[in-house]
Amino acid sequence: MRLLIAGCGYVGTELGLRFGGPGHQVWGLRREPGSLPKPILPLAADLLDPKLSERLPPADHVVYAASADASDPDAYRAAYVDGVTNLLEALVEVGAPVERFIFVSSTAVYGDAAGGWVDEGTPPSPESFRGELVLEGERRVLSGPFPGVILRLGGIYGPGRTRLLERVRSGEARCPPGGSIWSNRIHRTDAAGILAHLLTREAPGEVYIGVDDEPASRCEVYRFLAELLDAPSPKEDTGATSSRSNKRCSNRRIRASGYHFSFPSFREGYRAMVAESS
């Protein structure tokens, strides 16, 4: 496999390391790729460059894993719409023999479901520019020139992402008011594992959700972490209002495709993180 990972960051680097052995070539495209570990081949390029085609390697598989560098509409459009459009056009321009193009999307495309379940058959209904622009990027890929696959990831956590642990340890984490606000997450190992699975699966479907087995209320996660870290149990923030969408995402389709999770719930994932840091 000759794999181009466009936007080779937190998840893309983990993915690239899985395909670095004999029989594979992996390029990691980013503006400053000097820190990418071997055997990922660094490719310095900007996804918005009109001359991007001049920089492209002879890839036959592509994973688009770029992310916005700011939380505003312009940054999201650049990352999820303009960048992927430019890359698709550049690949066509050079006649790249792309057999599969995977777009790393987000469960934000579903919006709020009032605590109900959503799956790949649930019509997207984004609530903000974030979900709207990510969904537009999905449509560019699925209507594009190459066989496309969409992976909608939940909240990604894992090594190096310790902000939540620090908030719980310091007592800053607060339970949201008004009952359960469901959250959906996936460990970086499984986010990269699912991408590897979809790259090598013979005939994948068009859309998959990438979350672990167990949606959980944020307060349940906070209390588990407080016990794990021997920290004070979080209190309810009675003065706050929740602005987060409330839904439970199903991973049945990716499970049914044969993928087996390394971290089937937040418990296994956070235990591993705490053990690694101790």
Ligand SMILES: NC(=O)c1ccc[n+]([C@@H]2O[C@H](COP(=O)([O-])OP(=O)(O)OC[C@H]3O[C@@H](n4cnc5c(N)ncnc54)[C@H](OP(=O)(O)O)[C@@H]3O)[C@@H](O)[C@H]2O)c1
The other form holds:
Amino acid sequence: MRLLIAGCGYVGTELGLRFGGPGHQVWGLRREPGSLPKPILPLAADLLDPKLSERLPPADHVVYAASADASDPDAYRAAYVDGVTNLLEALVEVGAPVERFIFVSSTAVYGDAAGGWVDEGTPPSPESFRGELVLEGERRVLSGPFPGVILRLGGIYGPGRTRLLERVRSGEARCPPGGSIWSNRIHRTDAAGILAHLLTREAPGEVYIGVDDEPASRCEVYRFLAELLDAPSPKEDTGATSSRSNKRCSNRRIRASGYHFSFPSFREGYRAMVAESS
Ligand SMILES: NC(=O)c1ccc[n+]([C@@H]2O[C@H](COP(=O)([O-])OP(=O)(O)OC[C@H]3O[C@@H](n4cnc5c(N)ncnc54)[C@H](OP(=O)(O)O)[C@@H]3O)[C@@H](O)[C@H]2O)c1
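Write the structure block of the form predicted in complex with the named molecule for the protein whose form predicted alone appears above.
Expanding to the full complex; the earlier chain stays at the top.
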């Protein structure tokens, strides 16, 4: 496989490392590719560059995993709509023989479901510019020139992403008031594992959700981490809850396609993270 990972960061690098063996070539495209490990071939380019086609390698598979530089509509439009549109056009311009184009999306496209379950059959209903613009990126890929696959990831955690652990340790992580707010997550190993699975599987479907088996209330996760870290139990927040995305995402479709999770829930994932760092 000749794989181009466009936006080769936290997840993209983990994915690229899986395609280092014989018969594969993998390019990691980003603006600052200096830190990418072998065997990923660093490709310095800006996805928004009008001359992007001049920099493209002869890829036959593409994973688009760029993220926004800031949490505002302009940055989201640049990363999820303009960047992917420019890349699709550049690939057409060079006549790249792309057999599969995977777009890494987000469960934010579903917005709020009042704590109910959502799956790939649930119509997207974003509540913010984040979900709206990511959804627009999905549409560009699915209506684009190559066979497209969408992977909607939950919150990504794993080695090096330790902010939540630090917030629990310091007592800053507080339980939202008034009952459960569900959250959905995926370990980096499984995010990359699912992408590798979708790259190599014959005739995948168009849309998958990538989350682990166990949606959990934020408070349950905080309490589990507090125990794991021997930190004080999290206090309850006194202000109003700010969550507008209370939903439980189902991973039934990706499981049914034959993917086996390394970290089926936050418990296994965080235990491994804490064990590795101690
Ligand atoms: N983080 C989460 O919890 C979460 C949840 C759901 C979905 N996702 C999605 O999952 C995907 C992967 O996330 P991640 O955590 O691996 O992101 P990440 O570590 O931030 O990596 C994204 C990479 O994109 C590159 N990039 C951004 N703009 C670019 C541009 N204009 N041209 C070229 N490269 C560009 C950045 O590198 P340079 O700065 O060097 O260019 C960065 O390394 C993203 O699409 C993200 O939105 C994330």
